[in-house]
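The data below hold one chain only, encoded as structure tokens and taken in the form predicted on its own.
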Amino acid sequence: MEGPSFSLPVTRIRPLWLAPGRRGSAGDAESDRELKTHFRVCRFIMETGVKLGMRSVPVATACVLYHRFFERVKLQAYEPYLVAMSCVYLAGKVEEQHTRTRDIINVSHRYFNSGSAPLECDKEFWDLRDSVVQCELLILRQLNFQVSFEHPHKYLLHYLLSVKSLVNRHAWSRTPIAETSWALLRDCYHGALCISHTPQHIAVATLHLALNSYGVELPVGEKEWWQVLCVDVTKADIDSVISDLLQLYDMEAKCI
């Protein structure tokens, strides 16, 4: 890389409770490494976001962010949770939610240390926080200051208030479809589809299989209903977004 240097954080301060994975083996098996590490580093963020109080869309900001780097660099050469930090601080202030570094770093010390208390303000904690903000800086670097996203959510809302008014309101009470609907999107962010997949595609097809999941059926006409919300979505697109959901679910047994 090009520009000012300094010294690495993630390779700088590494307290015990970011301590590094093993490497594994060439191939599908360090691949799946991999994918395991990055679904556990955004479950990670998303209950760090939660105790933090941040928004959902601060939170889904830190996602894209952690999954935009290493797109870009290799996972063993940095501490993914450090990154994870990182990406929650930037998060914070692309969204105007700003969070104090000694936050982010007391909550996810007590993420691995339950019960623990917060750090003391010794030099490891200094360090610690000097290298968060100097990661920030790194992965700004690596995106080329490219650091606001559209997300599915805009989608999701209006699509839920359109399909809402084609459902019987008591089919639609008796089922959480939109509650479900949340959950999936959510939960798109533990892998790369949040950022392999255009924001309204995502927004469809979470709807789409919440629909399914409790049978709901919308009244048919010349186009189908997600026709008529998204023109440019096909079924093929849909089955995609599906498709990868699932396997992020395959990835969640994995990981227990």
Given for the second form:
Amino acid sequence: MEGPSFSLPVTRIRPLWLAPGRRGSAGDAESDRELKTHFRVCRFIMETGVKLGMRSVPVATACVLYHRFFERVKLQAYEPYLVAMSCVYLAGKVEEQHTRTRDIINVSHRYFNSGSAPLECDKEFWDLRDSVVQCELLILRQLNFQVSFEHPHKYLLHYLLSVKSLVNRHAWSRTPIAETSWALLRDCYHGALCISHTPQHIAVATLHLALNSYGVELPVGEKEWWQVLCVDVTKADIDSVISDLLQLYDMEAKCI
Amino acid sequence: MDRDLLRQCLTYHGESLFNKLKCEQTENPDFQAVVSDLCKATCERSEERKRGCTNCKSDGQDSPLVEQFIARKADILFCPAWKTATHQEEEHEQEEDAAEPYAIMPPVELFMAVSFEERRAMLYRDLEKGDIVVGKINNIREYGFFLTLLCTAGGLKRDIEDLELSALCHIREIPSTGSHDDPLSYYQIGDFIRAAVKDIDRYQEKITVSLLQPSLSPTLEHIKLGVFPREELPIHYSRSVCAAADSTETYECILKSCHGYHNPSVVEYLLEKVGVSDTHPPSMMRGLQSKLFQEEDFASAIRKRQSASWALKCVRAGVDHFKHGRHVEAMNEYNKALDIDTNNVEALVARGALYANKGSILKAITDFELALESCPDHRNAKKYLCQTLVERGKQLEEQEKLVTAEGLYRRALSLDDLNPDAQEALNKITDTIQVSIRLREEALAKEQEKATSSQISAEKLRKILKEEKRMKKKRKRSASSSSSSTTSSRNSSPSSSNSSRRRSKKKKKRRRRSERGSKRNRRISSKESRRSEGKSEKDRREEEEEVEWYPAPPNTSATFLNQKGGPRFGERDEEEVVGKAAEDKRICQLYSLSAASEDEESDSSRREKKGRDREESRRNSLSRSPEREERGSRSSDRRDESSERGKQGNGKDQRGSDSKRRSSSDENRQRKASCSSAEAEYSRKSNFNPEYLGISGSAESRMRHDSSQRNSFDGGRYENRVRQDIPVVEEAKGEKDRKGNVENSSSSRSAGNRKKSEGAVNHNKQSSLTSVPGGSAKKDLPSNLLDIFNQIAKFEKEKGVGPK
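Same protein, different state: after the form predicted on its own, show the form predicted in complex with its partner chain.
What follows is the entire complex, opening with the chain shown before.
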């Protein structure tokens, strides 16, 4: 899977993201660095999203926009954090939760200069704002204006309700499965697994992991619950998502 | 750490997890506390496994990675705070089916093909008292009826149709509508019944249900029990019927065909239903624990701070403008600041100060109050509000609204109980209120006596005015605002005789001064105009609302400029800051005075000082009321005499007044009168502010300028005239009561106003006989007086433009 040709960033970057565990030794130092950069930038998007009061879906869209953008261009070509800011801005528009550039710039500025005073209304501010808007246009062009994505969130929530009916209500209310699966789902946007797996698979996998974590057992019939919820998912798919996801948690320890 | 959850997890995962946990959570004291307890659980589990009871599928398949993950994140996963959702029962579908907010899915076990026994066991395990079941009546007996259960409703969604469950509804559990009816007669075999579970016998597998509303669990209370039509069958049931009938239907197909699935806000809706917060979203990443984020890093907090700092910048620019006298720009900046940051305290205080400076006392008060609302300890806001309240109180006092004024003073004192102005004003007003009550009846009696004589003096006044009109055409001065310049300090001490007297002296001086410096004049007059705004009658107040309205920044310029004169606030500010403790005069007065005296040549300032000294002594002497009253009556006796004098040429008067100016105390009284006359004109002018506003700015300002000059020349004449005016006052009042005719208006043009102001002044300082009626007349000033005033204003305008 690892393309030997370094001239094509798409083939080089993408497979490495998709299978970070299967890295060889050659040229991996750089790709590892890139992975870590992407992880940090996604962390930045998430944190900014929370501070901006964005809901989960717009944040997810921002991350997907980011990953898709760097799927097409070299990381060295553009400043990833600026791209991230523009992604947040664009995602707000796409998901109808408009965020003002001023807030994005403010939060980002404080993210990079923690404890600093808010920006003055001067040329620096307006330049920043201009670059965010310009970069937004760049992203749009790079993605061919295809900026709306299907997210696992909807699936996960419906699955949660269905699974809830299977479980005794007291057991359910004692076990924070909803929180855990939602957290896992949000966290999976740190990596490119959010664009390399289908939404349903991600939803099933996160729910699976959440149930697993608390040792909640569901009744078994002729089919497993996940087979019912998503017809084409296999145990291997779930495991692959989970392993990608767990990689991200390992990465956190390495990156931050 | 949640011990039960951890045990449940360990039971599931076994010893390998336990070992990993011990390894990963060595530093977690919470884990150490429960570790021995958990040891048992894992032992049990391994025993179970030996017995082969556990479900083998989970073993071996669980990758060590997952266990590693659980072990590492155990402190998050099993933290009691992690569970944010509160257990909430689902709404009944019946409410939702009209607009299905999310896809209501048939129970999953239908697709999973869970075995009959297991499902039956699950139902008996999970069904609880108070739940709702839906069934069809299959048998009716004398002691009740039997239901075949079709599905559950409410929270629990299970596929139970084929479980062959039946439930008994006893006759006692059926609500009876009439005392003699058999409740069972309402039910027929095949009816769909919604019933609450009353009891479950898990051993004998018997379910009894009830149709009585109280047997429902509290969360489901709103659901109506009893017979219902087929269309009201729960959605998940009808969907599961469809799914069971068509084996090609999958969960996903149904999900995507659901209306609710395409609801754009389905995620938000379901998140709330599930109980997960999206504003503080959960995360397993340690760096993303949103509780660790600092509040001041959030967008709203930064924006707030940033807005405040940007607004403060504007305020600073505004203050700068203000200090340079560019009031329009200053106001624009303040408004901009408030646009950026609504309720910015500094901007509100600065704008309030500007308003106060410009005479919009009510607006100023509003601004200060707003500022204090968001920042109750703002020193300047408190101080300014206190001062403005005192000022407003004094205005009200002049309008004879003593009680309201008193209230304002009290409020000012409550803000700053050391404020000497407020204290003084409050003391005075309480005295005044008592005095005025005493004097009112007396005054009313006197008023009637005077009515006859006033008629005569009115005639005289008319003649004088006509003559004056003719004379004025030769001169090029307007009378309109001139007099106002003299009265600047009038408002400052409305209630006390002594202070007004002192002011009158000053006024005279100022009048003289005004001859020299037209610029200063304008400044003073502007102040006058501001004073006047608040001072006049009741209806003034309503007018003020409109007149004093400052348009939005871009438009402010014209009206704003015309109304207002030169800079004063900066001075005021400084003055206030510096030494305000000792002053017993009003600040504004000080400003005008100090501003003037700075420009003044040495002799004039000397004179002023002298005047002040004199005034001081006067204040002392005048505090004795009997003397005052005597004097008041004396002055009224002389009125006729003085009116005769008023007819004389005004050049002579001017000279005369000049000579008189420095002399006796008797003359002081005259001056007082003149002062009041000036005030009157001034107040009249203020009455017509709306009209004046209409005039182009240049014209108005020129007029004011002219008038102030003229006034300085006319001082003496006015003095004389005033005496004769006093009787006219009564007459004019009478007219007013009669809804005075227009004919009179021209003759009494100044008289009426004079009367008003005179009334106020007299009343306050001398409690003379005329004063009280004057005051009362002011109160019931009829609207048609406005017409008269309009005419006067027009006349004045002509005068102002014409002569010279």
